[in-house]
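So this first bit is one chain, no partners, the form predicted on its own, shown in structure tokens.
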Amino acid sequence: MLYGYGGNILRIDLTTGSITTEPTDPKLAEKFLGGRGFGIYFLFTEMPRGADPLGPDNLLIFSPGPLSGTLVPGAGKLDIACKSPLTGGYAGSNVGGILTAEIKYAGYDSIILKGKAPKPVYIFIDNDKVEIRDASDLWGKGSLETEKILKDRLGEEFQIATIGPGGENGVKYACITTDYGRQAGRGGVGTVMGSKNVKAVAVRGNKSIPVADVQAFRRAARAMYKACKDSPGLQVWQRYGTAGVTVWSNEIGAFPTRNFSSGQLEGFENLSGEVMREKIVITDKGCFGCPSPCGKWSHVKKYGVRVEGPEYESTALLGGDCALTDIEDVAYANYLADDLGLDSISAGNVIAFAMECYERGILTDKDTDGIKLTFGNAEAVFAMLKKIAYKEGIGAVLAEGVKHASQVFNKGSEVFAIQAKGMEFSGYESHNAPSMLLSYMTCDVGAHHNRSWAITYDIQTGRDTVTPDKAERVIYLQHVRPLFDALGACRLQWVELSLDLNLYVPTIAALTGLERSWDDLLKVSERIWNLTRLFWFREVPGFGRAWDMPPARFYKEPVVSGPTKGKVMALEDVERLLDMYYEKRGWDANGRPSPQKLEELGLTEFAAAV
């Protein structure tokens, strides 16, 4: 009995139609946990190497954890795993919801599609009744309309993954999306669906989970709600989840603004989280086993619109870093991102960097059809958000990310495409927080904030000092915020309730019967790391050091405006951040894994087929 586990593997062959099981292996289990160890377990051992990430030949690979759908807190974690199609290297996006939960109750460990449909097509899965479906009628909806259609139709205990018309037409940052506003939004992972012919997903299921020790694990689990519930953080974190971060990363000069170029917005007050609960907010909403909702879902009268959020991140780069100061406007380009199928974090980013290009006069009217794209131009943002979405005129461009566009525009325009990896960065203005970007920069997606969010960090000890503590705190925080990854769980009670973490170690033995200590699955959490390293190493041709480089801006063009103003990051103290996190990571000067730390992780036999 593998306890803690849905218990199987479901394969789907798109092409031929074929619908496999097959039970998980134990020593998998063990060995990478579940989540996003099995995608990038079964993406480095089974998708050929040098696989087009829009071809048949990628996975797209859905993993629940050992955690997900148990009476934990905040068990509502799924990852969703392929070959980027926005960076060429390892996408791997987490989502909440009910979704994870659902999988896991039909039995199933990880959900491996393959190939390409010849049609539209949904999966539909019922517990052991698996069929891939027609799903011609629904192609061309957008993602929230596609999932009300789907539970009217099968039923409202089914949970629904759905993609809009950016992942039908391209867009390499299209998302997936589930419970009416959650989604799986970086890297491209609805692209991949997309070309697949899939429009969506369809899962219920009534299994149970097997546990090793139920007592005990009621006991465990209890006392992880009970520090929840006693935590001093939980009524503010309730009441305004992330986007009660808004106006602490504006005042400390981080809240990216027209495009990275500040770290602070005139008229941020507007978009703060008191102001968003009190204008469009009509009720909290949380995840599958969740003690402190953070969702938000809001009623967007000036538009005629529901929506859940605008969480920070969306705030932040839709807001923020396009120079929009009305929440309303901000949750209605969020609205438009989530039904088109859009990652907001990567479209805000690249819309920012077009107002650039447009009031420096690299863009010009006829480039944009009229469409007058400046900073603060709510109504430009609306109109490049269905334009991308659509891959009309320059939205074609925009909608390969903000890096080839680029490289399109050219005339130094690559100096300000605020990018790592081929990724666009996420909500956090750092040219005065060095762990920060040495987290965007070595992050194993490209830029994202949510494997390592350093910027406390900085400033606890100093936004300008370079030490090698810096890589040490941001190493660190790579193997524990990734591990909930891997368990399927959410790291925001530990991060905004301040949870104790050896409270998982009793709670995932008694789930599965295995004794593991804290230490042992952090080394599990880093050669999950290690391995999805490698496949960068295999996927993409000259992959090392000068991929996990910051964009220019960062060490040539300091702060405009705020507490961070004529700020700038040396470009020798960024080459120093990267040979002290090899270094401590056991790498070599390039970024590659050593042999010695391959061999102490068991990762030799990946390392072959670099």
Second form
Amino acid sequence: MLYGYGGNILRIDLTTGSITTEPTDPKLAEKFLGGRGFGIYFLFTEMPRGADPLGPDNLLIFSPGPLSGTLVPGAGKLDIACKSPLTGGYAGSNVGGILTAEIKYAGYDSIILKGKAPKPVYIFIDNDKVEIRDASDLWGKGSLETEKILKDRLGEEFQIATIGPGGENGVKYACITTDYGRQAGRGGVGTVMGSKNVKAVAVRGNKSIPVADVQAFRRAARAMYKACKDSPGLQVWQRYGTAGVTVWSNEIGAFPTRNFSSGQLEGFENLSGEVMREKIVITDKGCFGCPSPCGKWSHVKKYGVRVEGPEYESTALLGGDCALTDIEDVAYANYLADDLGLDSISAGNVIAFAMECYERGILTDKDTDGIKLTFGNAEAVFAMLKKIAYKEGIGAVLAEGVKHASQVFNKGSEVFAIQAKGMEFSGYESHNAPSMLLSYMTCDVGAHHNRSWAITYDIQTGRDTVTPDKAERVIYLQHVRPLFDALGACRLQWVELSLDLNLYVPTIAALTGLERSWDDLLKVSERIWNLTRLFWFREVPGFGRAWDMPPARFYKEPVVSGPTKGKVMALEDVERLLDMYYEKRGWDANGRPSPQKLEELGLTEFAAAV
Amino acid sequence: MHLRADSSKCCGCRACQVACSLANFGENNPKKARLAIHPHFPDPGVFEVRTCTQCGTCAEVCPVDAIPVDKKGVYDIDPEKCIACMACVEACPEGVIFVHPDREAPFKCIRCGQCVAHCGMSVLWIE
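We have the form predicted on its own; now please give the form predicted in complex with the partner chain.
To see the whole picture, the full complex is given below, headed by that same chain.
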């Protein structure tokens, strides 16, 4: 008995209609845990080398982790992995909600989609009953409308993942939405789902997750919930969620503003968690098992819509980066991105880039079909989101991502195309935050904050210094935080409520029956990290150090306003950060894991395939 | 005295339901929980929590007297006596007598309080 797991791997070949299951291999569970560990393992071993990200050979892999759906605070995280159409490398996107728990109750640890359906379909999973069903009537509909239709049709207890028009039309940063507003946003996982003609996945399960020692698990889990409930940070986080970060981020000059040219938006007070709570929030909405829900369900009266959020990240990119200062405008842009099925982070970043191009005269009214694409123009943001989703006019270029768009627009715009590895930066302006910049540079999906959120370390240790401990800190965070993505749980109880990491050890032991130290689990996380790195080397011709570099804005153009005005990184410091990082990781000067490191991590067999 | 809920505070996370199934069945499975959460999304956008009021309607309609009440006013279904006629499930005014394919007899809240202990949002209490 594999305690803590759903117990099966489900494979669906959309081309042939073949549906198979096999028991989850306990050795795989030991070596890669689950969640993002299973995602990269199956991607690496089952996707043919050099597969077209939008072709039938790419895989789309949904993986809960061993903690998902169990009595652990925040046990509601799902990993969705594929080869990224945005970056050409590894995509592993994390999403909350209830879906991950439902997949476990249906008995699955990974659901692997391959091939391409001949016509629009949705995947129906009711425990052991799995069907590929016609979705012709759903194609073209918004993400949120699609979920509502399927819930009305199948029943409220089904958990649904959907794509919107953006995913259908091949926008390179299309997301997958579940629970009316939680997204696997990054890297184009929704684009891959659309390329397979899959509109939705609907899951219901009613099985129990086997627990090795029920009484010990109950005691350990109760201690975790008690620690969360006793945390001094609980009340504030419950009230504002991630939106509580907005004011702090502006005060320290880390709020992406006007395409990362500044770290503070004039009028940011109007986007604060307090304003949001007062003006639009109607209900707290948690992921599975969460005592401290970030999720806020909002009623945006100005536009007559309901939307989950906006989360800090959506406010940072659709708000700050595009210079919108009305929370209802930001919330409506968030709603449009959600229903159109676009990653609000990449979409906001791309539109801010286009705004800068417009203000510099690189784009004109002729390019924008007359839209005045100036910073602060909310109507222009709404219009561009639609143009991108339907690839109308300039939207077709912007739908390819900011890196591609800068190559098309040219005229020096690559300097301020704010991306790494082809993925747009998320919500932390990093001119004056070396650890945070290094986090973006080296993140294994492209410029995303979730693997390492190191800006607080910069604040603690000095924002102008480039020292080896910063590289060490980034590596530590890149092992701890993604470990949660392998376990299928949320990291924010640890980050925001200071939940003791040592409390996870007895909980995992009681659940799985395997005594594993936290250090042992971190080693698994390092193994996963190095395997994702090998995937980049295998899939991207010429991959190496150049892919870890940030855009030149961070080392050529000082911050124009706000608390960090005048700050800029030196190029040699950026290079030095990478040198220190590679050395401490046991990678060579081109960022390739050394044979010794791969042997230490039990990855030698995988290296042979690269 | 019975389990009460302030639905307006519920975030829909279901920790209460998993704690319930672990406490009462020794299984990690919210589909075997003894209280209900009904999400109403996207409109109006609220979670509705339903709990047992220990009103005794179930016992009144039970044709085989399989739902005794204890000294503390808690009703419970005796699976040995139960004939699975589902009269109690249909009669329950709160819709909180539950069934699961693994179990022949329905099951209901016995006011153990485990859900209260695990709710981070202070939705639940016993009074």
